[in-house]
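Below, in structure tokens: the form predicted on its own, a single chain.
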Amino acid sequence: MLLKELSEAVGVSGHEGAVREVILHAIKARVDEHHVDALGNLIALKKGYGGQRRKVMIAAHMDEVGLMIVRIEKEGSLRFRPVGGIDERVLLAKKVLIGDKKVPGVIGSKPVHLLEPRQRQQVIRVEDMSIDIGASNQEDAANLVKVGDYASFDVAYRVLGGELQAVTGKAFDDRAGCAVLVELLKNTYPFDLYAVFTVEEEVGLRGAKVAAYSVAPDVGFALEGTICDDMPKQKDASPTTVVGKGPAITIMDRSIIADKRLVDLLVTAAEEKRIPYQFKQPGIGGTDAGAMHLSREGVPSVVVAVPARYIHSPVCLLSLKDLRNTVGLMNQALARLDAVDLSR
């Protein structure tokens, strides 16, 4: 799969071009048509066989959370703000790459030795952090970067192995979904499949809203890399998802109540083919399906996700077994989709 190349490509929300090029190179020989719309979504059509009129849209977002430079200080440090939802606790001492030149930098703040006792008990705010690129002054820094440049985490993809066949890297939310969608385009289906690699999901599902209006699908699937909470806890609590337990099917999150017919389709396909699956804990997160299902007259939609630890942070972890099982589940569900009555 393309996961390594996708993970290491830089694609902070609003600047997804490098990711789009990786995907386009991988799929252009497999699809009948493709184009990039005004917002930057890559929309690819794979025509179906059998004469079905149903249009199926499968979305996976290309963008990742990151940072944007908002000011260059006199001494040469860079002030920044988050793009997308990032926990401030994960930022300090992380390496970043800035702008198209990929200028290296490191996020810093006041040394712990100089903090007041009460300050040591508090999370340092983004406003009190800066990026150090080794510049001696403002002019020196301005020769390398400019206000408005994006910064992405500088993280290489690594294979950990083990029973989980675990890998780590950045932006598995949602390069995992993109990798699954690329794999699905290896097959042909009895309906027209619109594979949509969306932009700006992390800042409000913007690309999916535009793409769904344009495609006007009859049914929608969103592919995601979703949150886990399966680490040891002091008290017993249900995890959101568990790495290694298979693809996660969404029943409800903050953006959608999934179409029950499509949930049942996924569950039936998984059980008949003995593909492991799990349900994502309801009410958490939001995805492109939130925009798809409200498009035009409404679109029956559902979400299938690869569980990944530490999303929206510099380093994520997932199981390649879960990734492959997500591809398998989607292929089995799509093969059965024509038997699902979606009429009201």
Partner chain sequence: MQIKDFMKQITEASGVSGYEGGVRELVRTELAAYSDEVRTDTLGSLIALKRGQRPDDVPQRSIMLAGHMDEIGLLVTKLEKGYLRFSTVGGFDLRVLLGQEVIVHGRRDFPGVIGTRPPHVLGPEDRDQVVPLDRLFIDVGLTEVELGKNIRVGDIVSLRREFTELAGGLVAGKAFDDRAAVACIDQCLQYLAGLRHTWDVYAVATVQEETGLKGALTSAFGIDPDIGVAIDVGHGNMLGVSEVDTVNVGGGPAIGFGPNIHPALYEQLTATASRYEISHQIDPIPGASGTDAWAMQVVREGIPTALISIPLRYMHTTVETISLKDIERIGRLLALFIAGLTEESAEQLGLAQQSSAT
Given for the second form:
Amino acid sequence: MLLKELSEAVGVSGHEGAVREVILHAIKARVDEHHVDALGNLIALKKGYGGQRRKVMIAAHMDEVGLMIVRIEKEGSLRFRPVGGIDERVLLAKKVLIGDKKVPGVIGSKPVHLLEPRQRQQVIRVEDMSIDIGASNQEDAANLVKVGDYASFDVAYRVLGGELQAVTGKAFDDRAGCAVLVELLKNTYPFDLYAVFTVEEEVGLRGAKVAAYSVAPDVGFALEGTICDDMPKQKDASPTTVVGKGPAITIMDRSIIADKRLVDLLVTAAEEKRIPYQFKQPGIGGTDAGAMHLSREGVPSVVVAVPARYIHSPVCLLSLKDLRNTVGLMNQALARLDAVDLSR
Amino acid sequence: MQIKDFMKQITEASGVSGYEGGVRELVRTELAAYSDEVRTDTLGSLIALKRGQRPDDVPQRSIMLAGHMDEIGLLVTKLEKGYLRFSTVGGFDLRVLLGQEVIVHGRRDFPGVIGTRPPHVLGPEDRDQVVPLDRLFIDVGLTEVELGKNIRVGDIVSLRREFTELAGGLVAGKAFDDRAAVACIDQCLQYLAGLRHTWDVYAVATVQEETGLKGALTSAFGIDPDIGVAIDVGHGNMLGVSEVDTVNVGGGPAIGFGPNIHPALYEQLTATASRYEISHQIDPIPGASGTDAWAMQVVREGIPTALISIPLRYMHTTVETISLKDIERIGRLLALFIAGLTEESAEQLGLAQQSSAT
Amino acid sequence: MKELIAELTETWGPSGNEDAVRKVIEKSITGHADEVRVDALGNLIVLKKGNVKKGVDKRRIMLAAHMDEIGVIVSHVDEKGFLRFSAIGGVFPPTLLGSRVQFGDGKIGVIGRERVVKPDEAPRMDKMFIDVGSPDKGHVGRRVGDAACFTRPFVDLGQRLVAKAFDDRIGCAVLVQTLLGLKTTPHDVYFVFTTQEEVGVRGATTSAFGVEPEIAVAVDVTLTGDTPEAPTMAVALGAGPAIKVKDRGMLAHVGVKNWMVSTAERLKLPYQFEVLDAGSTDGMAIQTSRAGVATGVLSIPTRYVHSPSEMVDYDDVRHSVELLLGMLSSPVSL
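Alternative state: the form predicted in complex with the partner chain, after the form predicted on its own:
Starting with the chain above, the whole complex follows.
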């Protein structure tokens, strides 16, 4: 399963090289051309058949949230800051790997025994945390890591199984999308497919912005591993998405109002082929489509996502059924895309 | 076994208080190799006896070494919409639970994670709060129906973390509190194989320390030793914690001193450490030590008790960090101390005289 | 069995004053025990001897239920004859408002409170007093140190029963009924009716040392999570005896827990697992007696524990007796 390799590869925003290698290896034989642009986006072209061919861009981002080392204290411990949106409450007592040498370290926390009851109720700020790599002073630490090194969570991909065929691992946002996109490249389409594996989505959709400009597509799709909020809650509130209920189609999030015709295309394809699907609860999150649809004179765009619990935390959980259904839905939708009138 | 291999083996095993069976078998196999007999008592403490070699005119004396093999954990309190609500076994800082991997010991072992609602849907007032226990859930990725068939209220959950080597001879992982002490005791038995000692040694991996020092209390009653030494972890030096409250990781055994510790035993231990040039530190404990030593000291007629602490950072988390060198030193100190025990030491401790007939 | 339950719950017995309860129990078990004794702390220890059975290990089993109940104790008699008091055991102040208490001689007092400052909040115990209806200090007839407890009649609602002191008279009733129903057993079974549980499992501590059992089961009440906005707890009234996994004071012995589960399944009795985040039972003291005792707890789900109107389900009570009978009539291997 490519998802395992993708999930276990390290690629914090701005440092996606290792993930790119995994993807390049998987798609090389399936595409006609590929190149890496100035920001590090991997842009692959799969030529279509037929005469007047549209250019379709499908984007999935390679980067993940992580940490960056900002200072080495004289005691040898490392101060860090988040790269991308991380809820600092998930950081305590986690193991991380630092830099390309993957130096192991742990984010420690003051033992509960030494805390006043009031302190236990306080969220520890990331500024007050540090990573312990076992170094006893600044010099020892500097031999192993340097300021500016990236760090990522050290989490193995695991199969939980069951009816949902659940798996856990890190960075399913958006390695799930990358896995779907790699699968889509197995087929050929009546249009030129630009599969774009973008960088720096988590720090502001930056890779998609330049890639969309250079590809100048007629249609854009973003593939995501998206927020899931299906656990019991105090108040009766809609879940953002639900694991196991199929691919989530975005109508509106914080970055885009999806093109209605593309949403309809997806819904029709799903219903005709009896592929389960769900709408993502509007108004939450943002994706590469936000940058793509504003490129040049505008690009009709939509987002399809695999629901994943606990994204932006060390361990996410998704259903492989949802992942396969996302591939299935995209295949069905892409097969009908030529029939969609995108004129205004 | 080598310290590192044994530590990896026992700390990656599950053994939440009251449910120590899994780790106990690993400890049994290891300690059996260096002792004369091994048994398990009613509450589940593992007791290995290594007999002393003594001439007939020397009375029988014994020392009990206690390190607890239980770890803190969780247990299922309710099944709800495909998720598990849980409570804690032992003292947790709830803040370290989010995003941890766990194993739910249901009809079989189910890997899972601890999660809460995503920050993306929460208001700032929620994100500024520690996630309370009633908003944390264990997720094993099963449907509600599957969950009902496989997991029940009361099922035990252990935290999951692979043993990790850091720089400078430090290692990190879960359940070092107090399996590192079991490794110290193992080291001690290994050293003793090459030394002559007249006292019997009861090497005990105790249970249910985290829920009230229960295994030490009952095993000490059953063994009725002349003296007891508990090995537990002590807070190691770390950023943001006063040096007054900590001992140095890598600084060697932290030998406890205070009302829980028999002063003569403290003297004998520090004297042994000094004589053999084992780097050590003093750990003043003004009251309850919160360790097996606290329970052992008041068993039956009272037992002269000592406490040796292994310096450890981030106690009760899944990234507890210690120095392997400290384990080796404590094992060596204990062995040399035991080899030096004589009837004169017993006298210094005020132990009742015994006839040599047994 | 309901007559016994009614009599037991209506009997007076705050911690340290269990004599009347003990008399009721002694009377009810007459002729069914091989040995009966009372130890220094007032525990009633009743032995039912086992019949030697070939191929069956005779075990020494202790069952424990506590006779005492929570209450109050007079700490001061003021100039006008009002009594200030403090708690015996875990008394929850709001339950006292509007309550009546009874002293050892049967006399009644009502709980009053000082001037109401915050009507929405229950006052602390030191802002309450007992009024025994005396016109002046001279006629109070009470002294510092007099104990009292809730007074409230037993009510049979059919399926469900309401009374004060189900904690733990219902456990006592279950033990008595088990003894009466236990025709033969291969084990030496000690039915121990303990004292002073509510103030720190004291009777169980000494009786366990004296009885020196191999295996023990405490029978006590537990809370439920089945009332409106209750704290999360998967125990419900009427869903069967609750087999304890953990409470604040102990983890049940896995072997004893499994013994209960397998017996319940063999007899097709309903049961539920209990994880209690508050409180503990006699089991906690018995577990660490001497070199350790394999100890479990059988709990009877009870609503409104430590209030004057505790509620149990009669089927849960009957099933608890059946479960114990099943456990005691067969060989045990942990």
